[in-house]
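One chain comes next, on its own, written out as structure tokens in the form predicted on its own.
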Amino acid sequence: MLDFEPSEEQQLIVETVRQFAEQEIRPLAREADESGKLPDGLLAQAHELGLVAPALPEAQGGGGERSAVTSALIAEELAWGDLSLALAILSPGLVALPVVDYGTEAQQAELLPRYAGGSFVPGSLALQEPRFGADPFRPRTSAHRDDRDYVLDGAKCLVPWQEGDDTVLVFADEDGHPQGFLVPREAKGLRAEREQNMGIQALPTVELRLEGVRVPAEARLGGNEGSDLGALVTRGRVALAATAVGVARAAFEVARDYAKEREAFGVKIAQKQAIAFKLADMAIEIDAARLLAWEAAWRLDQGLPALREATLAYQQVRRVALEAADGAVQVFGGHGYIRDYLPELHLRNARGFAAFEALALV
């Protein structure tokens, strides 16, 4: 028998999660968006509420819980509140995570102590690169050996650039097989600089250039066992299909919210028959969407392969996601092109997910 109701534990989460993202997350978005800055404060309280830290092993000061289905249902309540906001929040993953499942020990126990201490450590993860039909599992940018150094040169872009960590997780070709190295941000030949993009306006991504960046044979994440980009790959596309729901979710509930208190004619606009028919199918495929990313990140839990089901997900989800955002447009009419409603930045931020990929992970 299929159990789709979340554990009390679940939803304990959830509900937390949830309220902060109404009362935290909420009031910052529209002035954060404006700024292009992170909200001070915001990210050392969300920290707190331990979103992060217990995916990870106990003897790196975690709780040692990984799942994700509930990375999934926080990602999803974080972006409801504002995707900018939770992909910053959820970033600590993007190197904690993967050095998790594949980092040795001396990588775990110099890393993941501090993404699990007493304060906010933000992580940046370099997979995407600046080129026309580029492929996660093909990348252009290359590492060979050179002694006992290994020498990394290419470009990569859309890449979380927060301050606060110094360390940044660059894939790169190593005789055909993509694989992931330990950058520190100082190191000679790493050029960042910042782009200026359409949404996620709030949080600062970048475009690297490596030119004979030389990171010691260590700085292999795995060491010599290396490490799997399809499974990072595949919990990157649960973790952005998640967040896609809760941008979906936000700006049905706004539109629907919206219609409910705007008169037209002397009645609500919801009870006009395309109105109410526009909210209806959005609702029916946010809920649709969601199905789909709960599936791939129960396989997930499960040990299961899951690439087929994340990446079904992620393409079905991205599309709701633009049309819930568009549709909450068309329903505010001119109001919904005006920068003091939600619905424009939620239209700019779902544009992303087509180009977005393993900007946060589960």
Second form
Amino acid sequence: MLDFEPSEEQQLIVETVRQFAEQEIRPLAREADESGKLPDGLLAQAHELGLVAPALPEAQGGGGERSAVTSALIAEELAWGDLSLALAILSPGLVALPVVDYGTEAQQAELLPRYAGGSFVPGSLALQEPRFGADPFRPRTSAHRDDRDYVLDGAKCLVPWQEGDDTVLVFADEDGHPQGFLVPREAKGLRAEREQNMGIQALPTVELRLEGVRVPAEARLGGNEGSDLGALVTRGRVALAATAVGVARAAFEVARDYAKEREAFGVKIAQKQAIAFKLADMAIEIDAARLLAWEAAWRLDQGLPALREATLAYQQVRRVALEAADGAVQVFGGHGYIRDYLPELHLRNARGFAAFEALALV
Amino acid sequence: MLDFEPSEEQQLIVETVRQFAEQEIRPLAREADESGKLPDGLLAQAHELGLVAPALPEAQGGGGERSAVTSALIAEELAWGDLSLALAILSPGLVALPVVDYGTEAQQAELLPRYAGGSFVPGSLALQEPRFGADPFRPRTSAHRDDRDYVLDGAKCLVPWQEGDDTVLVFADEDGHPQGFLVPREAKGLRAEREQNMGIQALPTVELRLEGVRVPAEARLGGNEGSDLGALVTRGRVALAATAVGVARAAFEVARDYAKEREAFGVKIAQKQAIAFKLADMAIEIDAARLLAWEAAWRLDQGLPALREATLAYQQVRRVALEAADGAVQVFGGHGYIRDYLPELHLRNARGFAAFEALALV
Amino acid sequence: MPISFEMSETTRLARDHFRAMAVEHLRPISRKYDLQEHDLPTEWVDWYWKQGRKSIPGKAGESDGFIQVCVQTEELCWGDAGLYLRTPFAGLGGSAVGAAGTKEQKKRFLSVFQGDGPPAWGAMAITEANAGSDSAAIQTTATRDGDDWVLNGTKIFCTGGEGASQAEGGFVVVWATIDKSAGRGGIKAFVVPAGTEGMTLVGLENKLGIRASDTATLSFENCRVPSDNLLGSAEVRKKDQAKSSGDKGFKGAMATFDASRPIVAAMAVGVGRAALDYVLSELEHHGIELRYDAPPAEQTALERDAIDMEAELQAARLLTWRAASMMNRGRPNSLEASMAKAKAGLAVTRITQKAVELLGPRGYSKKLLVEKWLRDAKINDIYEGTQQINQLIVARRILDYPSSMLR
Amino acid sequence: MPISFEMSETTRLARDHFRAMAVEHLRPISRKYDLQEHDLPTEWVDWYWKQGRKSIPGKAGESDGFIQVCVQTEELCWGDAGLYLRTPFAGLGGSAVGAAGTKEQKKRFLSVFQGDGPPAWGAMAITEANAGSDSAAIQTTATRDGDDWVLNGTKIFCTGGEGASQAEGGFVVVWATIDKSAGRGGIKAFVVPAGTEGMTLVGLENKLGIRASDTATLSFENCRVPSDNLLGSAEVRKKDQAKSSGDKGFKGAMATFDASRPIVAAMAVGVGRAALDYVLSELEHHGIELRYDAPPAEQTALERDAIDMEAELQAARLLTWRAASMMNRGRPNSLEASMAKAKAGLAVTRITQKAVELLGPRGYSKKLLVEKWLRDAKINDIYEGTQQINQLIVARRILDYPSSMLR
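Please supply the corresponding structure for the form predicted in complex with its partner chain (the preceding block corresponds to the form predicted on its own).
Next comes the full complex, and the chain you just saw is listed first.
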């Protein structure tokens, strides 16, 4: 039966994450962006909340409760706090979830327990490529079989690269089919250069160059079965749509609160139709985008095809998040342009969704 | 030197046409739309103003003062009065101007004097085609040479078809190149069916079927030299952009005046920011679109390539006219939906620019 | 219940049922009554009254509740929104009686719609020439005279007003003030049965679209109804008491908008889907497939437009269903209903305008219905609160402002 | 003169001259001073002061007048808008002196910009923490004391405020009220020379973009200037007289906005063109040609985006030039200047945001300047009147409403 209200259990999770985002993430967002560094201790704290591990199989110490809808709810709340920090907190899923979905028994046994353990272990997924017309479904980075090895060549960008892990999941084209490869960060021929981007500055990301990087055949995600990049991008779009809803909602709320405080010409600026209607539009579009994201997530949970729904949701919410952030800058006027206030940060982060793919997964 | 003010002579023309549009065209617009008929006498009256003849060569009795800019100024004013009636008034140019530009001496001598004469003679140009993805630059209607004749086959739509003329200029593909053919309306194999469209209901237009329509080789516009359809479409886009500016301005002015009259919650609705800002946006966009149209027209007058500028202008003003008309409906509220008021007529006409090509020329 | 996008079996059956009804009974006469403005679409009215309103499949208890009403509405309006509005329904007038009427009033006024008499209609009359969105400016008066209320005034834009005022069994719910000095607090709703002396059908509007529907001007001249035709209480709450008022009359009637806006939004979605479906079938016909994984540099403008249209339509639909599902849960949904209405009106205005554009000359021609859907769709940006009024309601709610702080 | 889109030879030469200057002197240090916020871009400042401001080609009398100023501004801001704003110019402060100052004042304050001393800057200080768009709310006071005016208050968002307040020879034009009870009528503009005691540079803002420019907070504590540093008359016009006021002071200073808005719009156009040029060169590099005659079903989304961007940019540029050309003719251009400013700010916000999108991950990276142009462009929607303020001005003009009727 059609219904659009999270379950009581989900509401409890949302409440917990919302509180964490408000009390622990949001206060650190500005400093983390300015310094380009993740705050000490935050990831360990987040890990204690158990945001990724519950989705992993019980056999590997997880909670066995994989739900894309629940993940979307969590992602929105975290991103409401701050996008960079949310992506950092969710990064374990970048490796753990594809391994759950496609990994061989050996890959699962080797990799999953670390994410279900007592300490935070980040994940790195290398999908996007630093070129014009970059196409997440058709990587140009190549993988050639050479005897018992694969040899990888190409370039990747927007690869999360936090300290504390040693593996990066690289997608490359193997004879016209994209496949994933679990590559040690220390592999010969792999060069990682820290990126500077307009936004998500607190999240360490790198541009990767792969020149004759050699990995054993066992490093191929899913072994002979391989993996499904299309499905992975779909899961990425749902996750990113949910985080974008979080960014949009953050921008909206900050703008709304400011508009109710700030006076001009003797009234609160929120009393001006131009401002009030802009806020109303934001609220409507955000709610609509959230429902689209939920629908795509729900389809994943049902095992239904979801590329279409995920793409609709992501395209809409990219626009919605950008408009909300841009609108918040306008509501703040001159203060919207200053790095003492959040709108400019939301704007820089929101525009990133035009470039992001699979920076988070559900 | 850069300058954006019509010359004194042009201002005088504009003033005259504006007065005609206000006093003679606008009052007839609604009735003409409802009845689907051109008002008696209007075309003769318009002819006396001399809106097309001055652009024809002096040798054929014209004024020898071809100016795309002046034509654009005239087109805007007429269309401000009513789009259907403006297109009817400008229709002689649909045949006369291509014949001026490309016609052989014989074609010019035969056809042009009628347009420079004492009575109104309409023109018919058959360019658009009734199919998905209709492409004005690449007609699918075909022309095959057969001995001393051409044989035309295909379908056309949105062909102005006023009473009082006997020729239609049909564009067709001849071995991969579009060419124009002067076809008698009475030609065998030519069937014309009166169209019903959402807007421009007062302008008689037809859908044409051409089945083995045979014309002599001399009917080919420009004889052996042929004609340049790309340039003609460019001239069409400039003319239509100017008429669209006229429609947009009409919608804007009607909405502005209504907003200053109508009260709600104790104030004029124009005092509400939501309305006032909408009107401001219309005004800005209309002025911008007009300047783009003028630039394209000016380039034509200078003999410079103008396809790019004409296309930019037309694409912009299509949007601007639709938004202005749609906005006017919103400003009028319930009355905007009623056929006693102009906004719904403007909306129906404005949307037509998505389908129009070369319904007028400069 | 968890978040679920799965339609119940019952609602799915109902959807298919109404879709078939739209295909068989509405589409074939869609253009006819667009052209024959003001003619009663007898084929549809008679068939619906005799058969259409009966035999809806599925088990009522297992439906998606109010969402099913939205689904059914979407299907019929996918068929033809003008004819939908001309259907013999209790309509908005019925909603008002349902929301604010006593048990006795409901029985008295609504049972005709279950009966086997001739077709009947209900309607609501609010708008006046000088009171559009501003209900406090209503000039129509109701004066107490003995056991009766006597109404005087003129109402415009009364959707379904011909049927409701003329066909026996139906009624018009008329908003009138019993105390001008009390502003909004003096406004009450009165049920005026069809044929009541003093209620005159002045005329029908010639409209841009939904031409099959009867948008009436009704005048009331010493139009007398019994006192128990007043919905709710006759007590007048003054302005400053309005907030704490428990008056089921005005507030109850206003609350009908919270219930009706999702329906109106669903109507919009139906019209928008008609246009989008046509565009998609045309693309398919020409071998153009929408690629949701198109390489960014290769996506066509057409593909992007079509995908945007799909997203906009689904966004409007989901907001609509969300507002309806809150009614299922008995939650206040004024904010969500206005969100759905605002989004749906705007979305289908854009979708239908885009559809005409994408289809070029054919889209503009009356040979197809696409141009009609553009004209029909636009009403959704206007009636039951314009785009702007719904934005205003949303803004007040999100800012937690009373109407005095944001007008 | 007829309508003409042909640039005069002189303006064309000047355009090429400034374009070369942008390529050689601004682009190479663009990223450097984006990263080194608050550092003085000495390479540029020194070179411009010693050489750049001299030797502009062409014959002054044969230029396109104010349009040429717009053209030059566009070129420099195509190079780098932040560095442009850090250029040793008389700036907005200079415009105010030019518009409202006496001959003596002009000579006294502006000759330094023609001289051979060290680089100097002019700036304007209007905004206060609680008076953004609302100049009537200005709290900074100017009190007459003997032959002096004594200023007290704090100004924020003063563009160029570091250079103008600190570097010898420059000045800040400060708006202050001499009579709070008079509202707008009591507000006057005072020239405060750099280094004047009591004027303190409190700090510089950390901004989204245009980081090379110095956006200052300045405080004035018993800051004393001679009485002849007041621009215009000291007479106070009360509110109801404001309309008929011939006071060159407030009105004159306000009029500088009519003159400066086309320049600001031209700045926006420069930034937008930088982004568009990059996108077009990238398309060319990948063999993608924009087809203005593409068959409707085959146009790519990229093509349409790029064509829209071109149209939006040219629309903004033409509105800008139109507003400037009215100044050439000596016509009032307040409406047209606000139109240009509003359109240009919005257009380049969209264009630069779109450019980042079209370039994907590379657009988002600091390896290219495109992301910087997005950040730089956004200021044009905000300063010199936000988008909303300019819409408001346009709305008042087209409705013929005084500000009291539309706020």
